[in-house]
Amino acid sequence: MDPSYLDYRLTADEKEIFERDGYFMVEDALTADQVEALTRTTDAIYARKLEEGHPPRQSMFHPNFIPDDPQFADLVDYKKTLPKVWGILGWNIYLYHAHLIVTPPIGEPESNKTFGWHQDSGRVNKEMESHPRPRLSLKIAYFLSDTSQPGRGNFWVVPGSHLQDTIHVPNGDGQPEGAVPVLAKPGTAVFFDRRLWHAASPNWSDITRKVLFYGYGYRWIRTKDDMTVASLWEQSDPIRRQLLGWGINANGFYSPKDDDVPLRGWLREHSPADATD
């Protein structure tokens, strides 16, 4: 990793935001020539499980993907976008799941369905005692379709909620108060707090939604996918090793390290300002 990395920190304004709303954007996270490359590969995952029987009308849900195209490791550490990750999480952190979603169209809208509202991390919701709950992780979706408008299986939030253990989620009609469609154009990242009450939406248009999911937590935590990427760890570099969940050993995840956490020794030497325990 060279130190072009620092040029992406996060910043004061982003910061702020993600406190108060529990997430941000960063339009033109990726080029115009990654969302093409990204997009050829998704689409030729998609055929394939297209012809291993997956519905056509129905909605991709495609985890652990990672080791599918060296494209998707390499944003595992990007530059423009892991400098944010630490700047929230710190140094202690992993890629603990990961997904790929297509969303493809189907039809006009039949009605003003309350979507499916959640928090992520599942039983974490009802087990970890404290008020609000614990951030513990972060993920980052990168938009390789244009969701700039509405109605196109859009992903939707409720700002500011991550801070509410519970919201008033409409039995059937209509969304949550203060509900919104994020509008992402292609390239888009947004890093949101995995306590953001959010959801998926229907796609009611006709281009076809696909969107990279990265979730980054701390190290002591579990992944959430079957995960295959300890095959990639001989021919990374050890941040990026890090990364892909490699230790020492088990205690090593409770309590690091310098060889467990090289990210650590990498910001001590360049902004030691965010390698502080």
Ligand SMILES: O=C(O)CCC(=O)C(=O)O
Given for the second form:
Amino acid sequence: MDPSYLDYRLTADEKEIFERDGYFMVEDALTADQVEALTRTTDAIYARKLEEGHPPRQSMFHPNFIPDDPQFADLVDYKKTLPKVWGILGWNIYLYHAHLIVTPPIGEPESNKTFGWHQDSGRVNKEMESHPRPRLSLKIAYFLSDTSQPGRGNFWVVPGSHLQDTIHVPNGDGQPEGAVPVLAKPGTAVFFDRRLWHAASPNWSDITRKVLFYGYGYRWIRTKDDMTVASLWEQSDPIRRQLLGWGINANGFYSPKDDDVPLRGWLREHSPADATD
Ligand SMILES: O=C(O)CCC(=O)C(=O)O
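Mind sharing the form predicted together with this ligand? What's above is the form predicted alone.
What follows is the entire complex, opening with the chain shown before.
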């Protein structure tokens, strides 16, 4: 990683917004060329899934997509976003989960049916006894299609709900109080705290929605999908290898030695304030 990564560190404004709202947006995180190339690859995966029998009106949830194409692996340690991840979580991190979602037009009139509101991480929300729940991880959602208008299968959130263990979710009709669609143009990266109450929504438009989700968490968290990325270790530089789940031994995920966490070594050299224990 070259020192120009430091140009994209978490800003004071982003930190404040993230702490307050549980998410923030970075427009143009991806260039138009990147969006185009990633869209081509995503479309090819989606076309293959349709051929294999995926129902055409149904959302396609495709986990473990990093090994599908080198462009996806390139975003794991992407210059414009990784510095913001270490700015929030620190250096003992890796990609514990990744999924790609394609949401085709549903072909039904708009309704107010309650979406699937949730915090991320399943049983973590039942079995951790502290309040508020711990942050532990965050996701970056890279928007490839234009969801800058509502009704396009937008990602929905309740801003500020990340410190609430429960929210009132209507039973079938309407959305929780304060819920809003995230209006993201192609190329936008949305960073969100796993505790933020959020939901996918139906796509009532005629534009197929495409989003890549990258989940970063502490190295002692288990993977949440198959994450068959070990085959990429050999060809990856040490920091990407860390982010792809490499480590010297099991203990090093809890009590890392320098070789376990080359990201810390890089930060010691280039940004010592971010390398502290
Ligand atoms: O598809 C979406 O907009 C929501 C995705 C989601 O709920 C998640 O990544 O946990």
